[in-house]
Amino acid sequence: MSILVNEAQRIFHLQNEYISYVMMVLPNGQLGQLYFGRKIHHRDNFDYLLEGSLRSHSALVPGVDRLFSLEHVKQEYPSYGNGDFRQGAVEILQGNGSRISHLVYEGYEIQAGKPSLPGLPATYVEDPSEAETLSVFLRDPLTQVVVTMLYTIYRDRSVLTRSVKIANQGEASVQVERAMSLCLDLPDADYEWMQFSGSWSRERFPVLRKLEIGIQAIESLRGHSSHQQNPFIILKRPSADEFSGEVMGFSLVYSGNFLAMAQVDTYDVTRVLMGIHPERFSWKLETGESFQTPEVVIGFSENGLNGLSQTFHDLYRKRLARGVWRDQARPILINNWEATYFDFNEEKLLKIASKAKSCGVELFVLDDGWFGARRMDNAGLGDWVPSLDLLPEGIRGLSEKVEALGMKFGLWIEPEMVNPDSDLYRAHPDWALHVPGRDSSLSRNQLVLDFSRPEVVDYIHGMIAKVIRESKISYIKWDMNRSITDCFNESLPADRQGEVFHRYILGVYDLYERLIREFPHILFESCAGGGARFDAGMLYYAPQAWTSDDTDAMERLKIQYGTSYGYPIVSMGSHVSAVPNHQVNRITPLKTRAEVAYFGTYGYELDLNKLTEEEQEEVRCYTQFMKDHRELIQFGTFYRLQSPFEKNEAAWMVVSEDRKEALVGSYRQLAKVNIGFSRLYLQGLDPDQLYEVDGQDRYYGDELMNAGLITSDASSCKVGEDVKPAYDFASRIYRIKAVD
């Protein structure tokens, strides 16, 4: 059993092979916290883990030992105000202005395998075997709100899940103002923070700092999960690095508004807390209602940085995205909005398609502008009807041409925005999340349909359905180009205004499971003006997303190697675009675009009939190679080598399940002159296997992971060979084969 219960005691250890989580029913009836981390022995009675003082000032429960303090004990689900003054999990507003609640244990259930969250991504097992699930049942003896905290500790992984059910079964209403998925408190503030941040085309740069007194917190306000911030953060001691030491990480399976914050008392005693953002959030609960929270993944490790991106590089490629496409490889794409923009017809799409198709590519994606009055940026969004004067017979005759050719077909959607140019804003502008008196802003011109009403996911879903059923379509890229501004719903009372933002979510997510239901064979592809939504929600519904509307390979080396601290390498969309870059109008060459490329799903996003011939023809070996190895790439072990944010070189590498067959991606992004030696220290071969790299030169694989492969160039080479020539933006793939 993964979860031991000493009923006299009321003590929990949840534990696997790698972790161990240990909490008790405190003496006042709260649940408390006692250990997280490294499994350790059980033992029948854990309670020395519970520590009290007597210090000045603190206020004393009543009736408890006064060495018993709310401010200072270490808690599961706690309120703020009743002697706990740091920041609280839940806050719950009563029909008197109270916002005091004392939750008291009540009892506690197992099961085996883990429970689904109506209406909300989570991760799952396909057998109960492979996890055991605690909730523990918590009641506020006044109001009669009852809280279930649910626990899922997976039976062969390093992770714990946790979310927080709120139900009232008291005779009148209340708000749920605050409702965290996650309050842990850590003895100690001796870790360093690590949060991913950026803006539009600089996603998920890592920043990391340490832990000091006070409150470290990252947000988003933006109605999704954002460009500038990403629900996923890590904790790390000072001493870890990549691939050795203590590492947590907590990712929230959400894509709206989130807050994850790291607070640090006078004591050094480290709370973490992590949910849906309580800023313009309020949920009312009539007698019998429930409101259920987002899920948290902890993950831990004590192999560093790496495996901890590992831990959860596999859980969400296994048990979080689903569908047909889950385990299979991705095709490779040909997209055609940075080769047309909203310049195109039937016949130029057709030509981009036939010489993509004689270069390998197998699926062709039509980008925005096919449907109503869509030439520019600024009419047609919410009209979801092919037009014919560009598409004589519509999407169905253009996605049955492009069958004819032997690929598949695509079609890029924006379900959620609206443009006010349009038939759908004319015929219900009431549809667009507005405040009633007020003047809307407009972003990218185009406003954001309320998905909080049923009545306009329907709608919506009707539209989108129809074109899906007519035509021949296997992907869709679903984008989302704005923040939400004016957030009001006029079908709502003012006391449930609070819940707009998340009902819009659950709208969104709503309208996925409709599509993935009713078409179990089309690919989606999440993307929100490009890595503004790319979170653990989006990946249940759509298990790859676009990674960043910036496609500079140099550029790419940091957004991916940044991604890929919580999220697989298979969920990242990477493309060759056209040069100069229409980001950074940087040329870099075409090897270096498609070998940094490589290393996610893999596409193009440019008009192939502009290159040359030379050009096309390395198209094709690109192409080929890709296919050759995306199984190893898509579904390997990843590892991260050499940082792009810490140095001129960067590289990465992925394994084999077998470790018979790896792939390492070496680059430089600006040439030196006259240069010391290098050398890449590869991770996770067998150390007693002989391999063979690029079919020439044999090593063993403690050899290249210890003695290092040597990937020295210009003017610095193994004695005995030519000068090699220096030039920026240089890429060099190594593949390594195990020697019978």
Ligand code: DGJ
Given for the second form:
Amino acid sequence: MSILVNEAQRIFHLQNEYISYVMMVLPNGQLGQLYFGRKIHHRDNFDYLLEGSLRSHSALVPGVDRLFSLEHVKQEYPSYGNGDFRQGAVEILQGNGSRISHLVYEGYEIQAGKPSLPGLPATYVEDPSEAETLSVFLRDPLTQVVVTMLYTIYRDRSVLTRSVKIANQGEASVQVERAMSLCLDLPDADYEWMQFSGSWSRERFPVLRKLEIGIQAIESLRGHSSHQQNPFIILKRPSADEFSGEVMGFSLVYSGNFLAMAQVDTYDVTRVLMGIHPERFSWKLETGESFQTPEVVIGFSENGLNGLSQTFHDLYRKRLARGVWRDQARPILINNWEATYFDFNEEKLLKIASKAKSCGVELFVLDDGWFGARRMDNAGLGDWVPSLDLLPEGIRGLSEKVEALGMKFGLWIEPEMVNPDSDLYRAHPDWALHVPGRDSSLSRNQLVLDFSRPEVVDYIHGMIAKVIRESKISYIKWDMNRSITDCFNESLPADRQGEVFHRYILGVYDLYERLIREFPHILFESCAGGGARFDAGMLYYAPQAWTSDDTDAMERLKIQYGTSYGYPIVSMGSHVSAVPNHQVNRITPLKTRAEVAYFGTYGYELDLNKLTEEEQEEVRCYTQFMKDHRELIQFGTFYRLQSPFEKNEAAWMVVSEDRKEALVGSYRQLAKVNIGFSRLYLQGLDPDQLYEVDGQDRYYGDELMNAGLITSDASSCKVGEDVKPAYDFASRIYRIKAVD
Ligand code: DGJ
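Target state, the form predicted in complex with the ligand; input state, the form predicted alone:
Next comes the full complex, and the chain you just saw is listed first.
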């Protein structure tokens, strides 16, 4: 890895074994983009990549050659208004009303390692030799606004990270109206765009379309990253597939409002922009103040979508997630939500816990309803005091009793919210986000606490930390069950109201940081009405996230498959739930429910007492299977093999780092009769290694990958008395083990 600089030509080349990123200072002093992609040789001068052309009607730059126009040139941090008519990356409102900036190169600095971003989540290094960081300084000579462009290249990863700091060194205050984390101008538009979209209970379904002239964008203006869109996009060459071809991914390490956009101009240049959504955002900078944007991680792969996903999985697992749980296989838990909803007492909970214990479960999680007057979802949020009528000895007593059973204890919280019917709201109605003189909108009977106010965060911290300190808590599920409306902070002046959304999420990060520092042993799982905040920002604080409120195995196949494009398997909360399923009423086999949930953190979301003895025995086997294989599943290399969005059959697999072991999950949505033959072409095995499949047949790795694993189901070819008919929602796990 290296950052090579040609000082005379003012050219920067960030390079490692996989990628090259080349920039140069343009003739007008701005920073220009020359190349991003597969590693290329270094040469002293790359200025041939700066294409000029004399085009009619272009706006020219005073004093610069007529071939040069900001309208065509590829830039690193453009602002709209002085010749570039595309979407800008930065907009700074000045005292006289002008929004035009001219950011001129001033210098650079290179440092070993990677600096952290104050108050924000970001990828990191454990040793400075893992990465190098380039800071390029740009200054607007008129306003004295200084922009620091931060670029980190990792030594052993096909990624580059970027973020931007904007500092006001002028004498007058300015208003930052747009501060994207990333602008990347690519020299052609021959890409397909992939986004991950959905809604509550159907999060992150891949959507693919060809890039076209104009703007394609996804966004969230909900105050959280959202069920609807995810702050992760992919640009792939049309010929690229899961296993080969060039793809790049852009992941925003942030959990609030965002915009991700590709603008293709009529000269076939593609501009990718990503960052905090400029809508409803502005940030006032007084003299001497600065603003730091969140980070964007750009991943690149020549090995198709799986290659890209593996790059993100490894980075996020090892250098985004933190804490003692980062490298540990996750405990198998049981959560009482779908087992009881709000209808529980201590006796009922202990019955569920002790049956789970007898089935090998390691952690009991008490979900919503344990505090204040929270008997339904219309009261009590904000009052983080255990309800003694349900739990006579509070959370302390219950947690001790669960530990006495030989299990760990976990607790649900929703710290950002308040019900109007709560002691907290009655005491501090002004602490909920609201616009004076207007009625606030309710969602799930709740309002959003104003986490942009430090005193609110302090108060909630005090309440939650007290419960944790008094009890034996090993796990916290942090929920967030509504989008933000009425986003107004009464204690801020009018010209700072555009800061509230971002200050809110900084408040959330602050509370997380305080809790994880004070209670480093706790495993945090983030949640937002299922998967509405499944983003890279959250993974910095909580190494796992509840993937979706939809726990049906067939639905989960799709949700987990879609989520795997950007996020590691170990980060996906996945549980076996009851049938008929509570979301879709579907009855799927217990085995299939387990075999889908294996590919995640694995747990249960039902009352195991309600299963037959036989089913409980089955559950014991599944729990044991997960215990035996969780290291492989959660820390192995994951491959998507067959998409449930494309076919009736779906498949994925994980391979251990040493390629000695693999597990293949194969699923069929609906039973069909007399169907064609089928094979799965496995991935990632050692071609010369002999493997045993399910302890029986032996094949070489190259056979399993090229000739394929035969998965044809003989029973579906014939209907008759002697043949067991195929059934819906079937699954099968294949265990592949190297033979010495
Ligand atoms: C939404 C979560 O996604 C569920 O798992 C559950 O915790 C409920 N909230 C509780 O209100």
